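A single chain, nothing else alongside it, follows as C-alpha cells in the form predicted alone.
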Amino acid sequence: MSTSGSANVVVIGGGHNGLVCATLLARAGRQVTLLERRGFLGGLAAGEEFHPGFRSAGVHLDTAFFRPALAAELDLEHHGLRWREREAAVYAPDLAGGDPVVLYPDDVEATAGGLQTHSDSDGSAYRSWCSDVGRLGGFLRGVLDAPPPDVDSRTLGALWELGKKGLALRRLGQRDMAELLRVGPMCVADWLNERFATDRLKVLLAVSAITSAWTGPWSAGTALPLLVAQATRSRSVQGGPAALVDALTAAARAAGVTLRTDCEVQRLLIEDGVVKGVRLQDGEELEAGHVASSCDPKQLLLDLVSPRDLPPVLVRRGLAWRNRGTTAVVHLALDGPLHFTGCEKAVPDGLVERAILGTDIDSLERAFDPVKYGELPDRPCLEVSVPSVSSQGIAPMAPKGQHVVTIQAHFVPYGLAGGWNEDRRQELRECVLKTLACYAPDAPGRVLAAQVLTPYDLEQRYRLSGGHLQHGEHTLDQFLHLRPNPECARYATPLKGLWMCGSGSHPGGGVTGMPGALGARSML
C-alpha cells in the first residue's frame, strides 16, 4: 500500500455531474481531486470508437436538458460550448410507408401544422397541451432546480423555503394546481389518450415517460416523467454530448481541479462515522475531509462503504433501491445514410437525425410485458439517433458518406432468463435490426459493424448497478424530493463528510448537471 497526498475534496466519477460538482467546488476555493475509473472523462456522455473510423456519441445523447443557467454559471461558452440554432425534428415513420408524424421540439406551430394532416383535432389539441404544460412547467422547474426542502428542520430559514414552494404552487391557480395533482399519479397512456387522437404522436411523447423504466405506458405514475421532461427541455449542445464534456473538462481544469483517470476507488476510508479519504484499487490512499460521489446510490452504499460503517437503515435503503435496467444500446456503423420509408417528402435530404419506432401506445405495453418475466420482446420500442448527421463539418464521427446510428432499445431486461451470453446478444441484435427493417428496409444490408450493450453490459462497462441509465427508476417513490432516500435526500449522508452528487439524487437522471450542481452547493 502506498500513502498519498491529500485534498480538501475528492469527487468520485468523471461523468458530467462529477465534473460540474468538482468545478463549482474548485471555483469556491476548495482543493479538489476528481477520480475517474476509466481512461477518459464523460461517463455515459463520452463517445468511443466502436469500429475503425466510427465513433459513437456515447449512451446519453440528449443534451437538451442541461440547464442554460448552469452553463452560464460555469462560463462554458468561454470554454467552447455552443448551442444548436434549431433542434432536430423527431420522426415517427408509418409502418405502412405513409407520411411520418413529425415533432419539432422547439416549434409548436410547425408541429401543430403537420398534425393537421393526420387528425383534424390534434393540431389545436397539441397547442393547448403545450400551453398547459408550459404553465405547469414554471412551478416544476422551480422545484427541480432547487435543493429538496429540509422537512425535519424547524428553523426560520427552512420554514421559509417550504412556504415559498407552497406559495409557488398556490400561484398556479385553482385549475392548474388541480391539474398538476391530477396528472402526476396518472398513467401516461390515459393522459395522452384524453388529449390526442394520433397514435404515433402519442408514441413520440410517451417514450420520455418509459425510458429506462420498469413500467409500461399503462402503469400509474408514468405521466409525471413526461411532464418533467417537457417542462425542463431547452436547447441542445452543438456537437452533442462530446462537445459538452469537452467544455466541462476545460472549465474544470481552468478552475484548478486535479483530474485523474484510470483511478478506480476500491473503498472509502471511514473512522467512527467520519470520512477520512479513499483507497484506490492499486492500494494508494488519498486523504480528504470531504468526498462527493457521483456513483449510483447502490454502488456507493453497498460497494464503496463497508456495511459496518453504515447505519442499518441505510443498508436496508440501499438494498431496496430499485434500479432494474430495461434499456439496451446498439451502435451501428452504416456504409451510407439511414432512410426511413415515407420520410422522403418530409426530409428533403433524406437524413433523419432522430426517430422513434412504434405504432401505438399498446405496442409499447406489449413490448414491456416480457420484461417482467426476464424475456426479450418480439418488437422492442426503438429510439433511433443518427448523431453523425449533425456532426458533419464539426467533428466527423464516420468516414465521409457513412454514418453512425445509436439505438436505445427499450424494454430489454437486465435479468434475462438464463443470463446474457454472446448468443443472446446476437439474438437481441437481430431483433433490433428486424424491427428497424420494418421502417428502413435497406438498413440491415448497410450494417458494417454493430456493438450491442445489454443492460448487463452497461453495468459492467460503466459501473451502473442493474444497468440503469438514470441510476435508479423515476417512480413516484424514487423521484423528486425522495431521491434516493429520506436520509440522503439533501445530498449529505449520515456519514460526516460523505455527499452524493450523481443522477441517483434529486432531480434525477439524464444530462442535466443539476445533481452535481446542487450537491456542490449543499457542500458549500
Given for the second form:
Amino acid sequence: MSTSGSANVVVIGGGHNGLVCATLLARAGRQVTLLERRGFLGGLAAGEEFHPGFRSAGVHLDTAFFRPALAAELDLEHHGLRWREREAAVYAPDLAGGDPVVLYPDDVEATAGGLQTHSDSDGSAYRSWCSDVGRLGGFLRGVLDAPPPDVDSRTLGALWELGKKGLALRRLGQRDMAELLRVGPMCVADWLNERFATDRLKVLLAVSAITSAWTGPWSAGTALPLLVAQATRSRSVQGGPAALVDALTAAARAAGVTLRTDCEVQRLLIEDGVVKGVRLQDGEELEAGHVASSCDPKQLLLDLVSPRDLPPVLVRRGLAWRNRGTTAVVHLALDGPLHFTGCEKAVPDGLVERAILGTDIDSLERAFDPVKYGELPDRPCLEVSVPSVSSQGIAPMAPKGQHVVTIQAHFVPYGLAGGWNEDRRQELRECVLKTLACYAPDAPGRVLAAQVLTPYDLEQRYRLSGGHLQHGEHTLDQFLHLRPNPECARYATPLKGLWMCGSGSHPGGGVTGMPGALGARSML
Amino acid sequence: MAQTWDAIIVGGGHNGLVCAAYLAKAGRKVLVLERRHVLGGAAVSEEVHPGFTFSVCSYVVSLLRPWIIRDLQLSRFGLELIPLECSFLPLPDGRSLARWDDAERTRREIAGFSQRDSEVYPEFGQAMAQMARVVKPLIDAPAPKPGSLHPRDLAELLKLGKHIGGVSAEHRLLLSKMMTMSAADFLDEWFESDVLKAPMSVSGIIGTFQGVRSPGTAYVLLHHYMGEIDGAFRSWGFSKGGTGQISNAIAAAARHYGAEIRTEAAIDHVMVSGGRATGVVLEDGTELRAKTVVSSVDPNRTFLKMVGKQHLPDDFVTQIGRYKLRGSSGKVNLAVDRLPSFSSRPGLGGHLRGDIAICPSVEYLERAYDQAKYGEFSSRPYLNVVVPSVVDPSVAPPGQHVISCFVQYAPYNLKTGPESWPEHREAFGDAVVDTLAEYVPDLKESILHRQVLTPWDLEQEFGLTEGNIFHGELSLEQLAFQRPAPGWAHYKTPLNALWMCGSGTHPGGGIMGACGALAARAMLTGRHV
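Given the form predicted alone above, I would also like to look at the protein as it appears in the form predicted in complex with the partner chain.
What follows is the entire complex, opening with the chain shown before.
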C-alpha cells in the first residue's frame, strides 16, 4: 500500500462543481486534493480537440447560469475570467425560409420589438411575461442559492429557516404566490400557450424546460425548469465553458488545491460507517478525513461505495434515482460558417451563434414520444451552438474561416431498444444532419468531421450514469430536499465524512457552481 | 311577483342534490333545476334499449363519502351498494390476471407472472392505505388557504402541517413522490411486471388528458385506496339499479327535507342586479328569484355562459378562461344477448363481478395517449369494462346483459374540430368494439344495441364542458386551494350571492358528494343562505 500523505479532504471529480468545492475548502484552510479521472480538468465543461485544428467548447455550453456572486467570492476575475458584453442572440429559423424569431437573452426590448413582426400581441406579451417571471425570480433565486429546506428536522434552527422561506413566499404577495404555485406544476406547453401566439417563440422558451428531461413539453411539471432557468440566467463567460474552467483551475491552484489528473477512483475506503479515504484504480490509497464527491449519485452510491458499507436505504435510493439520458451531443468541424436560410437579413455577418430548430411545441413533443419506447425520433429538436464565432480573436477553436458547431439533440434515448452500436451511431449522425439541413441546406456538405456522442457515449466518456447531463432528471420529485434523496439532500450523507457536491445535489445540473459551493459551505 | 327561494340550485347532478338536501335539512327553502328529463347529471340510469338499464356515464362508485350517506340517511331512501369482487386483466396472449378481495388468491395469481411482485403487492397495498389515510382528511374538509394570515386559517394550516408532520419520514417521502411523479415511474419503483403496472397506473389518467408516464399522475392511485363502502376500505362498487339510483336516493332525501326539484327546467342565464345574483331565467323565459344561486355545473359554463363576463372581475374571467377542461374520455354501452365470454377465462365467473381492464402494457397505454395528443382518438384505447347485470340482474332481461365500457383516449379537441365528432362517432364505437372483441371473440354477434358517447356528446347531452367528466382536469395546479381558481376555492364566487357546489370545486370530480356538502356547510356556517 502506498500512501500519499494525509490530505485532509479528497474531492472526487474535476468538473466545475468539484473545482468550486475544492477551492472554497482550500481557502478555508483545508488540505485539499482533487482527483480527476481524465487527463484534464473541466468535466462536461472542458474543451477538447476532436479533429485536427478543431476544439470543442465542451458539452455544457451555456455559462450564463454560473452565479456572479460565486465568481466574485472566488476572485475569478483575478484569474482571468471575463464576462461577455453582449449575450448571443438565439435564433429560431423558419423552415420555409421566412424571418427567424430572435431572442436576445439580455434585452427584453429588442426581443419584444422583433416579435412585433411575427405577432401583434407577442411583443407586449413578452414584456409582461418577463416582468412576471422577474418578480417570481427573486424568490426562486433565494431558494436555489441556499441549501434545501430541512423539512424533517424539528430543531428550532430548521423551523426558523423553513419559516423564513414561508415568509419570503408570502412576501411575493397573494397574487404572485398563487401564480407561482399554479405555474410550478404545470406543463410548459400550457403555460406558454396562455401567454404567446408565435410558435417559434414558444420553442425558444420551451427548450430549456426539456433539456435532458425525460418529459416532453406537454408533461406536467415542465414549467418549473423554465421558470428556474429564467430566474437564474445572468451573464455568460467570454470564451465559454473552457475559459470558465481555466479561471476555476487557476483559482484552485492559487488556493493551494492539489490537482491530480489521470486519477480514477476505484472505491471509497470505509470503516464502521466512517470514510477513511479513497482507493485509486492503480491501487494507490489516499487517506482523508472527508471525501466530497461531485460525481453523480448513482455512481457514488452504487459503484464507488461497496454495498456492505452502505445503509440499505441508500442502496434503494440509488436504484430509484432517475437519470435516463435523452440528449446526444454532436460536434461538427465545418469548412465555413453555418448559414441558416432566412437569417441573412437579421444577421448581417451571417454568423449565427445559437439557434434552436423546431417548428412548434408539438414538434418538440413529437421528438419526445419515441424516447418512451427506446426509439430515435424522426426529427429531433436541435440546440445548435457555434462557439467558434465568439472565440474568434480570443482563443480560436478552428482554423480561420472555419467553424466548430456543437449540437445538443433532444430526444435521444440512453436506453435505445437493441442497444447502441456503430450503425446506430451513424444513424443518429444522419438523422441530426438531415434535420440540420432542413434549416441550413449547405451545412452537411461542409462537414469535415463529426464527433457523435450518444447518451451511452457520454456515460462512458464522462463516467456519467445514464448519460444524463444533469446527473439526474430535474423533476419535482428530484428537486429541493428530495435531490438526490432526503438522507443526502443537505450535502452530508449518512456515512460520516462523505459529502456530495455535484449536480445530483440541490440546486441541480447546469454550469451554476452552486452544488459545489453549497456542498463546501455545509462541510465548513 | 313569483315565489322567492332561499336558494336555487343549478343542475340536478349528485352534487347539486347533496347541496340541496343539506340546505333543506337546515330549514332553507330550496329549488333544484335540472335541464334534462332525468335527475343525476352524469350519475344517471336510463333505459336506453327496451329492458336494458344503462349507467349511461358514471358506472362505479367508491368515493361517496360515508358521512354523507349517514347524514342524509341514503340507505333509507333506496341506496344499495354492491362491492366489486375483482379486478380482471385479460391479455391478448390468452393469459390473464385477476386480483381478488382474497389476498392469498391474489398472491397466487400474481406469482404466475412474477414471484417478486406477488410478495411486494401486499406491502404496496399497506403503504397506499396509509397514504390514503393521510390524504383523506383533505377531501372531507374545505381546501387549506396557504398565504392567508387570518388566525383561523393559520390554525387550520398548522393542524394540517401537524397531521402531515405526524407521518413517518419514509411515508412523507412516499407522499411527496406520489404527488409529483408519473404513475408509471412510481410503480416502476415497486413492481417489475406489466400486468400489475398497466392496470394500476391507469387509475392515474382517468378523466385526465395525460399519459401514465406524465408527472403528477401518481397521486390519483390513492383514489383507489381511498374508496370505502360500508366502512370497508378500498372497495369499489355498483349501485343497485345503476348509478342513477344514487342520485335518486339523494333526491328522495332532499325532497324528504322539503326541497323542490324540477326537471326539464333549462336555465338560460343567472339574473344579476346591483352586483348580486338574484335568481335565474329559464330558457322558456320564466324568472325565478332567490336569495342565493348555487351552481353545480362546471366553472366554465357557470361563469362564462350563465353569468357572463360583464358581471365578473377581469382577473377572474382570465383565470376561468385558463381553467383546463379538455375531455379525454368517452363511453360505449352495449346491450348484448348473452354473457360476454373472455377467451382467457371463458364463461361465467367471479372475474366478471368486478371491473375489467383492457390495457395489456404500459406501452399500450402510452401509445394510446400519444395518438390522442395530436387530435385523434386511440385506435387501440384503454377500456374499463363492467358487466353490472352479472351482479344486478334488475338492469337487463334474463340471460341478457349490459356491458359498460369507459374509453380513453377520446380527445374532445379532434384535429378536425370537436364539432366533427358526430362524423367520427361510429368509427370510434367500432374501435372500442374491435378492441374488446380481441378478448371476447363472439362479442360482435351478441350486440343488440350500442350507445356511443363521445366527449362532444357528453358536452351536448350532459352539459359537461369539453366533455370533461370531472368538471376540469384533476392536475396539481387545479386542485385544493386552486380549484377552480386561486383565491376562489371555497365555494364562494366574486359575484355576491352566487355560490359553486359542483365537481369543479374542491375536492373535485367523481361521485363523492363532498363538493355539494362542503359548499352547503360553507353557506350555512357563514349564514349566507
